[in-house]
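Encoded as structure tokens, the following chain is the form predicted on its own, with no partner shown.
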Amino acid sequence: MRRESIIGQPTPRSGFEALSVYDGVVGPCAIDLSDNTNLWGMPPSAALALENFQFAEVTRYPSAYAAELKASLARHVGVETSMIVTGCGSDDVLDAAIRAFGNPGGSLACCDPTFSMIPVLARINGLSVSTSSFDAEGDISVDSLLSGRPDVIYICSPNNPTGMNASVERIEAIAIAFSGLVIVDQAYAEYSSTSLLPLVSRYANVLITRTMSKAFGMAGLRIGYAIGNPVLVGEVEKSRGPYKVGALSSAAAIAALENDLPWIEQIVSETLSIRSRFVSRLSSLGYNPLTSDANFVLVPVANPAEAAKRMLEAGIGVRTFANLAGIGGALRITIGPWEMMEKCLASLEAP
């Protein structure tokens, strides 16, 4: 059969010949560690909500800017509902704010290693990146972040895919600063040893971004949100425009905001005892995992790839990094129920 000729292809805009599709998905396997996503499940009050669910609902169009869910997620942090935005996931609020506030020909500033999206998502909204690299510590520097003047600053505090944390000075110290947008990704706040909040109100350029897809065990749903001073938070849902919250995801959130904390306490609590379990017995099998205040533990290998398809082998999915700025190879390996971490222990052990 002939193929007919292609009419008027159109060219990407500039710059998209360097981006590629997100590649971080793991192959099939009994015991999924690759996503640092809540491996107990999602809060019984969001399964009864979806259960219940009215679907004649879906015919309608979701609130426009999730009010509902606003309000609800400004009460579970302790701050205003105009100071709240949410998004489909908080890399869809990541990507308002950088469009927001990075004028096309501008830069971003991040550190690097870090959240893989980030490059991405500048690049795509028409800036260039430039990155720095953590202290010997693993804490970001101010210094470089701040030279070359850049539109947008983005710090992950725990870090992505290392696991600290970025100290509370330093970020000040870049927000006193810096006259332009600084994002505070938060990811695995509920991890955390270190408290961020508080900068929101001092600080009119920072905005936190959170998620409910790690200790909320929410992914499937994609519900993100950002708290920052309500001028701040304005700008970005205009980026962000409506109808970025389906209804049902809306129902599953609130519901386990209203009703599931503690159940997720309850999570957190185990998964930071496990976490401390499991870098004993790296530790005690030779691996020097890195400090982590997250739901994961990055490790160093002299051959991820190798080590990855190993333990793939014996059903145990993780994420693998080549060459990570300052780190070289390294395994990153979500913390899950101890049955879990067993057998992956068990991969890592088998020759």
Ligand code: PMP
Second form
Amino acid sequence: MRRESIIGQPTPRSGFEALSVYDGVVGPCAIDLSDNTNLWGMPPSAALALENFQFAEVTRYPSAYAAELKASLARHVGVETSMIVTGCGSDDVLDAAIRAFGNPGGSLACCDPTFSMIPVLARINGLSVSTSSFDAEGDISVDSLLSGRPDVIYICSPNNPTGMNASVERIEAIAIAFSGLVIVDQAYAEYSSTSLLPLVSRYANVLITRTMSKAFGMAGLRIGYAIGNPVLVGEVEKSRGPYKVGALSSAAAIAALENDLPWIEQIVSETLSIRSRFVSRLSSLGYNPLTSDANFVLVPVANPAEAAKRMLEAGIGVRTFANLAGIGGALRITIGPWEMMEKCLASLEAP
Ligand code: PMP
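What would the structure be for the form predicted in complex with this ligand, rather than the form predicted on its own?
Once more the chain from above appears, this time first in line as the rest of the complex follows.
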């Protein structure tokens, strides 16, 4: 079709001109340590559920709000089913939550650096973004997050990309002082030593988001969820809309939740011991990785693009950050089986 024959190019909503598509993908490589997924594979019962899936079911819509999956997640987490909302990955749940509680023209407050999709999701929903720095100990700053009178406050703990936790006391201080929605993103909850779950029973404005993309090893199936007060969860579910979790994804997720928790726990504990071994090897090479409570470490480097290029030539993909606030250039490296980490170490020249 010739260009001039296209008539009436519509203009997207205002603010869209500043948005671009996600660019965090490293591309094909032998060992991909770029996206914090479970490099041990998917849970065995989930794989079996996919193999045994009755394809006749595909002609029908799945449960509108993933009723069975919600019940299974509720049992796993230890809350009422009415406190769970699911989504097509936790990205979808975050998007729905921001849309439900953020007024177009209002703002979302978050720390910098944090999960790169958050400013995008805020802007897509018509909110501006105000960022605040972490304090000298790496904790969140309560006053700074509250100061711009936002509609939504987003806290990521453990935080992507730094791997550090926000303190429970400060999250609580925000929940008490703030009347809007407090999102606590716990995509890496399974690896974390800090339990934040009690917050959802104490504060009606706290929504914890989680995912089956990381420790649960099912990023390709796109299953995320959130835990919160039933009224809060109901609003997020309205905003999310029906049929967001496919039947196959649901079947695999339920199988993993019912049968594979010991498998996941074992991999999490292996991940944590490999992380400490990896960190001490990095330190002996002269690097200063940040303390991490997740399945990745952030490693400040002078020239991340150059370092990542060298690593990619050796078949290792990592996530690069050109200039993070308060940190500078850095590489974010996912923790996988030790053989992968040894190859990664070999590809990292001394800083
Ligand atoms: N939150 C954080 C902090 C993440 O790192 C990610 C994935 N990179 C997500 C949410 C989204 O994960 P998903 O949509 O796969 O559940």
